[in-house]
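One chain is shown next in structure tokens, namely the form predicted on its own.
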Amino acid sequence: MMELTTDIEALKDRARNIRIDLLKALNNCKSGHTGGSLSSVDILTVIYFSVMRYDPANPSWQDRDRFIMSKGHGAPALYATLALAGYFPREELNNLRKPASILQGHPEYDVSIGIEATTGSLGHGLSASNGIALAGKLDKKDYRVYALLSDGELQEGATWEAITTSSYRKLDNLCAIVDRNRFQNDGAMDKIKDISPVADKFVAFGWEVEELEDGHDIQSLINAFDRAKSTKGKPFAIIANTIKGKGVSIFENKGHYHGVAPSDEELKIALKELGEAA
């Protein structure tokens, strides 16, 4: 089983390595989603290396916790995290988006490499998470389910149907995290279809909620996940206010990089900022 840690500096270093690996993979395949992958890295780092119970050597372990990347376009961040966790060699990231690769542009169900659901069509991931969480209840299992949602899919009616179901079924083994970076494919959320106030809406739909002013703060994330585990009778939502493209100045808060891979020159700049030579 994965050995978890609350060592902040160790977790920050893993997040740095994940950012480096996903940027190299995106640059190598010349396509994919840079901004939303980078914004989710710290969340994924805490989930996989400080919170979630799983075993890469036994990926089908029935008592494992489950993670659903509902924002499927953030797949590069998930793949880099799974590689660092030991589900497959990091060299496999070089095959991102290539024909017949196990690492396609959006996650495809394959428990052997840690992918619990096929996602990418926004609005479906939380429903899948509900089903997995409800199955755990019915089977009297104590595993937990974590679902990472995007800003954009909170514009989808199906997501709110799922949010209603979560609370109606009292799925207190479910934790949804919103990567609130305030951008979508076509630009800033508040210029297209604003979804504020997000936390208030989850509360109105019967969820326990914690909003993090800084969704990249490792200790704040750890504390929020601890609170989620101790909450009974309700699903738990973490609204993580993040920065699109976090970690590299040329990408931060730039909606343009939602679905654009870094060029060779941009990769050099990014790796230098992240402390690794190109």
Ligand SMILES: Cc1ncc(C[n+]2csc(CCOP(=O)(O)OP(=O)(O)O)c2C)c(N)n1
Given for the second form:
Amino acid sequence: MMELTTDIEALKDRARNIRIDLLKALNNCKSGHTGGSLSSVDILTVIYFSVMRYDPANPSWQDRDRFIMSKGHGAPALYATLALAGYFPREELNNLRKPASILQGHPEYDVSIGIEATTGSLGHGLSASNGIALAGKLDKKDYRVYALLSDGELQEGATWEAITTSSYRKLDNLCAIVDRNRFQNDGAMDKIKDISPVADKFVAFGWEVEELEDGHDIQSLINAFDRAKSTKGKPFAIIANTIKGKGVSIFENKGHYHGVAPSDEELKIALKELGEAA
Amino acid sequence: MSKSAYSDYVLEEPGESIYIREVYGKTLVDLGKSYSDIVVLDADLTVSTKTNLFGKEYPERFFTMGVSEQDMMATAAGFALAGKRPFASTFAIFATGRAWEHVRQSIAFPKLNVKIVATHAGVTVGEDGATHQALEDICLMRVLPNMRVIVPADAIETEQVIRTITDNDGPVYVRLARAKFPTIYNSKYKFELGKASILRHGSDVGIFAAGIMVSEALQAAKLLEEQGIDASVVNLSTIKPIDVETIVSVAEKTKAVITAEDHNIIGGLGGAVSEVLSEHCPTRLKRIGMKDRFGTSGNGMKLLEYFGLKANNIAEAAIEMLNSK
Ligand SMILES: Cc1ncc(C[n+]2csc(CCOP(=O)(O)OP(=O)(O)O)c2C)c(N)n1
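Switching forms now, from the form predicted on its own to the form predicted in complex with this ligand, please provide the structure.
Time for the whole complex; same chain goes first.
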């Protein structure tokens, strides 16, 4: 059983390590999504080390909470988190994006390593999460389902179909987190296709919502997940205002770091900022 | 041999390798000058599909639809209904997969003048992996009535395809890829919608290919030549409407047929050639392609090797077919 903690400093340190690991993995395979991986790290850290009930030694345990990485291109952040949680050795991150590796460019369903659904095509993950949450209700299980969505994903019509299902079905065992970094592939979202106001939309669709001004603040995240757990009769959405590329100054809020891996030079700078000797 | 086995519009040695999606972007920019009714839509992949080049030049006719492929296709249909000449671009998997029913109902059925030009088809997508490698798109588009399906083989052909479809009313799907494609044609080449082009004339085996596999097929013909085997190589860039006449004539002149595609062997080029030959000229054939499976992450060009989609695989298949006669 994973031992959870609310020790802020310990959680911050895990987040730091996840950032280091994912950047090394991205640099090693020379491709992948840097900015959107970094913006999700603190959310993942809190979910995996402070919130979810699961056991990496018994990955198919029926009563485990489930996490779905709906923004599948953030796979490096998920993989580094799963490695730190003990699903597989950290060295496996060296095989990111290699043929037949368990760590493909986008997550591929494999419960044995903690990947609960295949994602990567945006707009699928929340529907899958609804299905798992509905099954939990049917089976009278008390497990909870967590889905991490990108803000770009809210441009997909399918996402709104799922958002409607969650509230119509009163899925209070479901918590969706929106990584609101305000960038998408082509640049700043308000220059491509603005989706604001996000919180108001979720409220209008029948969700309980908490918007975090700083979606990287560990304590705020912990508090929001607590509120989610105690909310009855409605699904819960955490709108986490984040910074794309968070944690490395040269990547922060830079649109073009969406789909490129850090070069050797950039990795050096990043590791230094994150306090790791290269 | 006194007369070359190659058609005069073919480079006997592969030319420069070029991103055909970049050719698409540049051609759009050029067409934008004379066609004021061209509008371009894209679903948050403008830098990858190269529609951003058009966007820079003609911002008022460029529509960033966000990550909304279904919305993009039906909006493109609306532009066509209002008399515009819309091009809609995104990755092949999302254009044909996510948005399939919107394409069927809103574009193909009413036969609207929408040009769907999708990039990043096939395994050469590379590292993004199976979720992003469209291996079913030819099949999904080919099955739609009114839809034409074109898979250019190099930069020269890509430019001509884009110009041809601009002047040709009705729905069309053009399949482009992420990787650089070796140039196979010289300036004498003239693309004709619905017409296959014979690149090499041989009497032992007929190889039908499309896209990146055309240059592999040409290399395969060289390998076979070393073994004294004379291959015909055909670029079947228009997969629909398919060129029955050329397919049958090549099958009749040769002793075996091979198809080669960076797509599932079910429903794509191999399927299309099989349908034609079964009806018109029953011929044994072997399909090189993705053998009813999904892709994987890895270097795009190396994945061709990984999945047995290289010239040597085509040549081996040809030899096997000829030996088992
Ligand atoms: C259905 C679909 N369309 C397009 C893409 C290609 N794509 C990958 S990430 C992305 C958008 C990235 O922006 P966002 O979703 O907000 O993610 P983040 O900024 O958190 O990285 C796009 C368009 C995709 N993965 N799925």
